[in-house]
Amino acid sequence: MPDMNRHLDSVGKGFTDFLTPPPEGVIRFTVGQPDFTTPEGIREVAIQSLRDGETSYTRPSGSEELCRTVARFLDERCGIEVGWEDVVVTPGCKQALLYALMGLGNPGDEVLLLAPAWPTYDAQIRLIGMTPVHVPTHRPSFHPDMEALEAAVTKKTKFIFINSPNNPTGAVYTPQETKALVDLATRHDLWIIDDMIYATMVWSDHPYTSPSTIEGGWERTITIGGWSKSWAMTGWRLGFCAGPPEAMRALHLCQTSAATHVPTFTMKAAAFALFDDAGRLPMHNAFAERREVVFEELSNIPQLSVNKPEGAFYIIIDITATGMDDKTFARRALSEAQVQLIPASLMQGGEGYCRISYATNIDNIREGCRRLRQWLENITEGQ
C-alpha cells in the first residue's frame, strides 16, 4: 500500500470527543453554533437567486458585488482599507485558514499561538508540516505575554495567529496589545494571520482593532472573516479572506485549484446580509444579555473562577478548585449534572478550565449553572 501523508499522526481531534450530541434533558454549553436561524431578509434573497437560475460558474474569487461588499464592509466597520479585488471569498473561515498556511508559509515554518488556541490552527498547522508553537497568555485575562511571545521566536517563525474576540476565551485584546503584536510581526518579518470572526461580538469598552490598521500591519497581515457567528449562517460555509495584493494572488491561486469558488446562489445573499443589521441586531443584543447571565450565574458557585468575557460567545472556566482534572469535571458534569462542556486542556495550555458556549437560550443557561451549582455542593457536602 502507498504511504500516506505523514503528518496525519500529528493532528488532533479538537473537540470531536466532546461534541456528540448528549441524552435528551442535557444541556449543551459545547457547541459554537449561535442558537438561532439565518435571519429571513438573508433566506429571501437566496431562494431569488435560485429561482432566477444564479447556479452557474462565476469569478472564482466571488462575484464583484460580493467582493465589493465585503471591501466596504471592512472599510466602514473595521477600519481595513483593502481593494475588492484582494478579497477573496472561501468555503468558511477554516478553508481561508488554510488558504494563508499553504499559500504564504512552507513545511518547517513555525507559527506563533496564543494558549489557548482554537484546535482547528493546530491541526492545520500539523497537517501541512509546519510546527505549531503555543505561547502562554497572562492568567486570568488570557491576554499576549509579549515577552514570552518574543522568546517563542526562531528563525523559522513564519506566522502568528491573532484571534480577538477569543474562542475559546472571550479576550479582546486592546489596541495598545494589537500594535505590540504588530511591532513583534514587524520586528521579526512575521506575517500575521487575523481570525476576526467574532468581530461584530465585542462587549468590552475596548473594540475589535485589526492589525491591518496599524503601522506596519497592513503589508503583513490577512484578515480572516466570514458570515456563520453574527449572522447565524453556520451551515453555509461563507468565510472570507483579504489583505496585501501580493499575499491575495497566493490565496486566489489556493482557492482556484481546491474549491473553484463557493455556491453562486448564495453570493447575493451573503452581500445582503453584511449590512443587514436589522436581522443581526437582536442576535447581537441576545448575546450580550446572555454574557451577563452566565456570568453572574457561574460567579454565584463558589468553587468555580470566572472572568467576564469581553467578547464572542464563550466564557471560560477556572475549574482547578474543585480538585479534578477539567477532562475528569467534563466528565462527571456530564454523567452527573447533565450538562455538557469542553474541557480546555484539549487546547495546549488550557489545562485546569472548561469552557463554555453560551450560545444558547438564558433558560438553558440559568439551567445549566443551576445544575453545575447543586452537583458541586453534594460533592463537596459528600467529602
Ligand SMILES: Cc1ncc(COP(=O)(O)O)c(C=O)c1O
Second form
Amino acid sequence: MPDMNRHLDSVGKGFTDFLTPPPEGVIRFTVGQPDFTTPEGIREVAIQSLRDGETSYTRPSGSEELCRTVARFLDERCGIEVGWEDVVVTPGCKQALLYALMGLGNPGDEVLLLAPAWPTYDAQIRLIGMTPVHVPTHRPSFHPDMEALEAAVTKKTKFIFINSPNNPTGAVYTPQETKALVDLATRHDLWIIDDMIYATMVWSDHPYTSPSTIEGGWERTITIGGWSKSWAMTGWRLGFCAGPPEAMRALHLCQTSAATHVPTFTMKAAAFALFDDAGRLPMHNAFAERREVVFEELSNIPQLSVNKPEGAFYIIIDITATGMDDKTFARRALSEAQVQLIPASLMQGGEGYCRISYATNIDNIREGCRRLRQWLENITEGQ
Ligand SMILES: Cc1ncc(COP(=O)(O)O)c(C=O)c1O
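In place of the form predicted alone, output the structure of the form predicted in complex with this ligand.
So here's everything in the complex, that chain up top.
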C-alpha cells in the first residue's frame, strides 16, 4: 500500500469515546449542539429557495447578498469592519479554520492554543504537519495566562487561536485580556485566528471583544464564525471567515480548491438568519436561564466546584475533590449515575475537570445534577 499522511497517527479522536449514544434514560450532558430545530422562518426561506430552483453553481465565496449580510452582521453586532468582498462562506466554521491554517501557514509552524482547547484545533494542526502548543490558562478562571503564552513563543510560532466565549470552559475574555493577546501577536508577528462562533452567547458583564477591533489586530486577525450554535443550524454546515484582503485571497483559494461554495439554496436562509432575532432570541434566553439553573444545581454538590459560565453553553467542573481522575469520574458517572459528560483531559490542560454541555432542557439539567449529587453522596457515605 502506498504511504499515507505521516501525521495521521498523531491526530487524536477528540471526544469520540465519550460521545457514544448512551442507553435510554441516561442524561446526556455531552453534546455540543443546541437541542432546538432551526427556527421555522429560516427553514421556510431555504424551502422557497429550492422551490425557486436555486440549485446551480454560484459565486464561490457565497452570494453577494450573503457576504454583504455577514459583513453587516459583523459590523453592527461585533464592531468588526470587513469588506463584503473579504468574506468567504464555508462548509461550517470547522472548514474555515482549516482554510486559515492551510492558507496562511506552512508545515512545521507552531500554533499557540489556550488550554484546554476544543480538540478539533489540535487535530487540524497536526493533520497538516504543524505543531500545537497547548498553553495552560489561569485556574480556576480559565482566562489567558500572558506570561505562560509569552514563554511559549518560539521562532516557529505562526498563529495564536482565540476562542471566546470558550468551548470547553465557558470563559469570555475581557477587553483588556484580548488587547494583551493582540499585543503579544503583534510583538511576535503572529496570525490571530479568532473562533467567535459563540459570540452572541455571552452571559458576563463584558461582551465578546474582537481582536480585530484592537490596534494592531485588524491586519492579522481572521474572524471565523458560523450558524451552528446561535441559530441551531449545525446540520446545515455553514460557517464564515473574514479578514484583511491579502489573507482572504489565500482563504478564498482554499475554498475554490476544496468546496467551490456552500449549497446555493442555503444562502438566502443564511442571510435571513443573521438578523432573525425573533427566531434566535428565544433559544438565547433559554440558554441564559439554563446557565443559572446548572450553576445553582452544581454549586449544591459539595464534592464539585464550578465557576459561573460567562458564555456559550458549557460549564466546566473541578472534580479533583472526589479523588477520581476525570476519565474515571466520567466513566463511573455514566455507569453508576446514568449521566454522560466529557472528561476534560481529552484536551491537554483539562486534567481534573469534566465538561457539561447545558444544551438540554431544564428538567434534564435538574435531574442530571440530582443524580450526580446522589451518586457522590452515596460514594462519600460508603467510604
Ligand atoms: C469552538 C468551536 N468552534 C467551531 C465549532 C464547529 O462549528 P461548525 O459546526 O460551524 O463547524 C464548534 C462546535 O462544537 C466549537 O465548539
